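Only one chain is shown below, in structure tokens, and it's the form predicted on its own.
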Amino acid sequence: MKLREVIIRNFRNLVDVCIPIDNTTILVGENNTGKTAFLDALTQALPKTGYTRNNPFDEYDYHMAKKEDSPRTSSGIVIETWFREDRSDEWPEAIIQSLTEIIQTDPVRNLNSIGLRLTSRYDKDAGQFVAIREFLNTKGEPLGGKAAHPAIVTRFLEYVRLFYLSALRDSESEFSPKSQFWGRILRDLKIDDVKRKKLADELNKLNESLLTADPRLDKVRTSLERIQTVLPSGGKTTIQPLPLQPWDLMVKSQVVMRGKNAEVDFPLSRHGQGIQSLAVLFLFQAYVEVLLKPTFHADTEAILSLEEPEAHLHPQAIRALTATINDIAAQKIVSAHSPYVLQNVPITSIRLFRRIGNVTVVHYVKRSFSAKIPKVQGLIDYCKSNSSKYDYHETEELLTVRGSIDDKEYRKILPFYSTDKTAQASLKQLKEESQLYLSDDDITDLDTYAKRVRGEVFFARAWLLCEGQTEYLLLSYFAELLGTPLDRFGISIIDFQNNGSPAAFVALARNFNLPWLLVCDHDTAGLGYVESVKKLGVSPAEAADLLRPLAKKDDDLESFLVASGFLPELVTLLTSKGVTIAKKPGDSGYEAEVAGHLRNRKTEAGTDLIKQLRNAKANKSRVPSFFAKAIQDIIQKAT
């Protein structure tokens, strides 16, 4: 069984979030946005033990927004975990038979699901906080009868095992006899009686050899045996350098590693933090492969919730580790702060946590869009005729579209509700939301583009899109001259011409609800970029605010720089490179000729211009108003 959706309400800053879960799901976002809270909520919802009457939450787990709020006045914590089939008859018969009381089957899609809800709120009559676990039907209503018996929770949790590895992975505790993985592996080791007796005899001989290796040891033993003269017990005192039982010896075992080109083995605890952290992670993998299924059921699924796997690792190691994580035989929910992690995961696996005030909002690339729409035969027939894109669930009265609704489709659906204003409003909103849809080709391209521009863009608060590398360099420098370096405000500059299409990045920004602004030339290519973005459903007001071609028609960057007071510096650059300018200053076409020469050495011109301005100790007065306004506006959107 795979976890496919988590719904959380009023747990810390997670007031109302609904997050789809993939086989590997990556949680990203700034610090203190709720990633750890999400993993903690999962730990409470899917404990290792079954039914308990104890409330698993403390007072600070209940969301409190105002000073007068308290856990007792809270509407209560709700955590729902939904396990669903991805295809019909996916779950093995053993699970169906064991959990038949709680399995719900969608009669239309013929897919099984199990929903488990954990709620906790203050009960005035009982005078205490009360936590309840209950299984749900497809409408989210509690199941009764046998499905409400506490024992079914314990039985269910035998098939779902959640393991949590925090960012502070301590190899000494994780490789101790009492640890969750190492200790259980050691305790489960099975040695047959014949081999165990042989090993015990060999250990006894080795002990005797060690005791006779230095006569002083026997003197120590003789002295300790005087205990018998004070408290006679009829026993015998000896020294045991090694445990006499094989199982006792294994409990004291430790992992040793040898460095590259080294000749000495060192205990794991004497290696660097990066090696220790990796060892704990791969220990989990070994536990899943060696012990999980034999200990529980053949169909038991492991879920690994992991914080910051990149801790203490260098970039190349992080990228290699990310690929390895995908191979771990478990469902993975990983929180990360490294752009190198995101370079090797699909964009559709990313969940972006953003905090607005004291509430967290989670964004992701949606593969479908749904809305509650009343059932009418016309809509049902339309969806059946267009089943590759549209789906209508009659029981739930839920319309789902896998793609963007175009004007033609919208005009066909809307007449079904000519007198229903509420349904019309819902359809309009669904149409607008569906414009965020990214096709499979779009996602493939964006996965490639995101790797090129580094995963850091997903940690940004806003994106400033520009055409090429020269604009990238100039925008960074101009922001510095204005005293507002963009890194300080969490803004990433993306030069889309070298990394993909502007429309693809704008679509991605809208999916993640990231503020964005685009600057480009006012030439044919630049206007083409603007039109490609407008087709995404950007409103006229948004286009006027967010799409910024240079003010003058037919203007490109080179002409703009020449006309913006940088002519002396640019001429100096050209003459230093041996370029002959035929026209003279003041001649008609002189500036156009200079701009023409610059187009042949675009990036070089930008780099040299910045160098000259730095040497001249330029100030913010040299920043063109066009770029100054773009920088100021994107900062305002980011903050």
Second form
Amino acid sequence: MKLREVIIRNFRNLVDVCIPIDNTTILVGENNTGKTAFLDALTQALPKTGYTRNNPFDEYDYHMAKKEDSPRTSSGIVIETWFREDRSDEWPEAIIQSLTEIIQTDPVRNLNSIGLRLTSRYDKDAGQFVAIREFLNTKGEPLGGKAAHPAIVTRFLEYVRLFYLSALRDSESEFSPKSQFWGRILRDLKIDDVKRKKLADELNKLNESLLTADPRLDKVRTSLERIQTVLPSGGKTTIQPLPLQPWDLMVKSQVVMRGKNAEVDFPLSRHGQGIQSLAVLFLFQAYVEVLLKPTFHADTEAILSLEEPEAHLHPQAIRALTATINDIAAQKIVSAHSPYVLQNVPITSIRLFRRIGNVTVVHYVKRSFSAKIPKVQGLIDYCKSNSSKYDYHETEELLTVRGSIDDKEYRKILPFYSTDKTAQASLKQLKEESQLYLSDDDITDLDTYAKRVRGEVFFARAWLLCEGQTEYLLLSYFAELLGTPLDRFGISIIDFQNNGSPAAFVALARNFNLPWLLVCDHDTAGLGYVESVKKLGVSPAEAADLLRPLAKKDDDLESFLVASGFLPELVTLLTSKGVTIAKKPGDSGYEAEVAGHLRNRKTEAGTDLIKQLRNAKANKSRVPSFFAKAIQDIIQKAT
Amino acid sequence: MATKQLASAQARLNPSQRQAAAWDKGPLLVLAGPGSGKTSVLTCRIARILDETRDKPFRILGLTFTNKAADEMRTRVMDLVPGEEHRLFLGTFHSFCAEALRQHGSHLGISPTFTIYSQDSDLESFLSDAVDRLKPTSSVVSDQDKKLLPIIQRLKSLLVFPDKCQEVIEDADLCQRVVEVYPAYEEELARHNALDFTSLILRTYELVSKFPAFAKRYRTVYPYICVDEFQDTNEAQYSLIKAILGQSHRNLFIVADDDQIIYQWNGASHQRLEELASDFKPTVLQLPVNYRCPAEIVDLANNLIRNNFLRTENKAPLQAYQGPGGDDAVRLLGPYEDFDAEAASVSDDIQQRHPTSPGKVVVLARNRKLLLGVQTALRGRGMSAAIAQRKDEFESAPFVWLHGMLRLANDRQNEDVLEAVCGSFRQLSGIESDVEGVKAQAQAAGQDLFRRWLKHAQTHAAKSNAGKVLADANKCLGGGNEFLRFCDSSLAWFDEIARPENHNGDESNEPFAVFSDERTVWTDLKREIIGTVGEGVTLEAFLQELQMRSKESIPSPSMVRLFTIHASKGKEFDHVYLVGMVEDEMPSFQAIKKGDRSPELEEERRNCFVAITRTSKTLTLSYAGSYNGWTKEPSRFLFEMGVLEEEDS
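To complete the pair, please output the form predicted in complex with the partner chain; the form predicted on its own was given just before.
Below: every chain and molecule of the assembly, starting with the one above.
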């Protein structure tokens, strides 16, 4: 059973978020944007032990927007977890049998789901905070009857086990006999009776020889025996250096490792943080493989919520670790701060947390778009004959589209609602939203190019898109000259030519709701980029503001630079490379020739120009106003 | 490891019972005669399977025809395998369907808060509204169509949906009217979010046949399905079972007796068992040993039923487990001059023979009219006597109020219920509610009737002893299963105002006349409903289950009970008096008209068979020479049984 959606309201900064969950889901975002709150909420929603009347929240968990708010006036914390089948008959028979009261079925698509809601609010009559767990129907209404019996929460939680590993993975406590995995593994060890007796005998012998090793020990023992004179128990007092029961001995087990080129084994706790952290993760894997199913049911599945797996590890180790995490037989929800973690996960699994005021918003790549639209036969038929893209849920009256609605399709659907203004408005909005859709090819491109090279872009507050590497270098240098280095504002420059298409990046930025701005040449290729982005449903006003080809027609970067006061530096550059310029300064076409030579030496030209300017201690007056404006504008959008 | 209770229950079974209880998979038909211990077989088998599979999550579905049978079996199973209750659904077809529609009915546009209407008078008024709605625009519908309810019910029990009635109704004129009235009636039910009993089955059938996902769901969850009293299933119920089972699932355990089919008029048929045989090819096991009746009665039963042709081939005759019951085991009284004399003599006989234990005596008859005669005679002799019948509604003011409050909380704009609440509240508290005022204020304030009435009552009763219960209503009737707390609070209030010192020496205390009986009934029903639906029972489910159950109270041991044969089904009694044993009564006039070898006449014979096999100690048959002024011959069944000898003429 896979967790497929989490809805949270009024929990700390998570005032109203709805987050789809993949097999592996990566939460990214700056510090304090609510990633840990999300994992904490999940831990409360899916606790280890089933039913308890105790309220698991403390007063700071209730979102308070204004100073005069208090947890008692809060409308209450709501955490919904939705488990859904991805395909028919996915859930095993035993789960269907055991949980039938709470399983909701979409009989048309033949898909099952379970929704569990945890609500906590102040109950005026009871004079205390109360927490309620309820299973839901697909409309989000609580189920009654047998589905409301407390025992079913417990039964359900035996099939879904959530494990939380915090950023501070201290091997000492995780490998203690009381810990969630190691302790269980030790306690579950089975030693047969014959073997146990033999071991106990041997331990006894060892104890005796240890006691005789130093005669003083026996003196101590005799002295302690006087307890019997005060409180006679009739027994004998002994000292046991080693516990007599193999299990007592086992719980003291520890993992030892020998470092590279070392000769002595060290306990795990004496190794570095990175090793310790890794060891805990592997321990979890061992637990899932060895104990999870025997302890619960053959169909029990684990959800691992993992905070910052990259902590204390170097980049290669992080990338290796990501592969390891993928192998753990569990659904993984991982919060990460490292671009390296993102390099091995699909772009669709990223959930971007951003904080606006004291409210968190979460963005992600949407693979489908839905809207409530009243049931009419025409639409039902249309969806049936276009079922690869369209889907209509009759009971919920929900239209879902997996792709962007094009004009042709829109014109076919709209007439079904020729008199229903509300439905028309919903359809229009759905059409607009659906333009954000990224095709499978776009996603493959973004996955292949963008993410592998530049995982950091997902941690940026805004994107400045440009064509190639020269623009990339110049933009960051110009920003420096202006005294506003882009890193300081969390702005990533993305050179889209080498990393996919500009439209894919803009679509991605819009999916993640990231501010963006694009500069490009004013030539055929550049105008082509502009057109491809406009097709995404960018409004004319937005297009005028955000899509910025160089000012003059037919301008490319080289002719732009030549015309923007850099002619002397560029000529020096060409001369030093042994390029002969046929025309003389002042000749007609001289500038054009220089620009032509530069086009053959693109990257070199950029680095060399910057070098010359640095040496000459250039100041901000040298920054062309076109670029200065682009830089100022994106900074403004980012802050 | 079987529990001690289960092991000893199994040890008590005879070899053929044990064979049935040990049946694991595949279709089985258990032909269980009256008093053959079928309930033990069913409960032992269910308990055994649950016990052997304690680590498995699958469940067992047991369908019965009466709540009493279901409750009895559930209690027994829970006793045999404690802790496995949640793996069992034991209930009537109607309870099962109500649960299915609450859970999945939204896919058919049925809201889970539907109300079940069980009384024909309610349904007739829906039909009447539907007809009134049709009349202005229809050329064929008229007031006479307000009498079409039985036809519509019959169509529904045959699984004929409104769009298909043309295929089954031959009379063209009738068909034309039904085609319009039937869907209008269904629409009227839907407008009120109401379902009648036949809709429960029909719509559940629609659910599982329209969406195979649900049929599959039920057979996955319930790999073992058992049906008790299968001979009484009608077309709709049997089709529902088949739809759930699908093409390949064959784990069906059927208990039936074709000699006890007495619901032919409701669509039951001896053909059902033939259909079952051809659809599922079940193995057949017979349980002929009768543990209930003295040997003499078993002989009568065998003599009688062998005259039926429409019954399973090779059906083994009943075998008496008990020895002979002595001279009193079977007696024939009569012929009396007329039915009045018969009723008088039967009453005298009961009075003389059972002066201290009238509660162990029952009087059975083919129809209610005969029972009324005997009841009058019994009462005339100062004996207490009552005809057992389904009681649809509570009668005492306290429970009329409580039931009304719950209904109003669930259906907040229902004016009829509001009136019941106001009336009973006046009887309980002496406080008059201004019904019209409440309605008007509710409308003006855009509030529901429940809220408005409660506010109104709280204002007027703040200082009375009803203050607390009204406050609790306010608190608990908002949602969830808090309503049970309100019920407890109401009971506490009733108990307080029922105390003699609190009604000013008014001896009769009319509003509380049957309070203490109904209090017991209420407590029992609540326990049974929670047993069926679960502890988290919602208000709507509680009301639906309550509507499906009779509110009659447990009879007092000083009272002689009178049953129609249909109402006596599935029960047993020490001393049975079967009256009116003449032609045209038993068998009935209508059946005789159909011919000696008609299915109708055979059903009459089965009625007689069922009646005499209720007896565990003595059976007294009686007849007279004339009924309502018409001369009648002794019943042919008396001859067939061998109680009367044919005179050579």
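Take the two forms, superpose them, and find the largest set of C-alpha atoms that agree within 1.5 Å; that set is the rigid core. Residue numbers count along the first chain shown, from 1. Because the structure is a prediction, the values reported are computed rather than measured.
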Fitting the rigid core first, would the Cα of residue 141 be found 2 Å or more away between these two forms?
no
Compare the position of the CA of residue 372 between these two forms after a rigid core fit and state whether the shift reaches 2 Å.
no
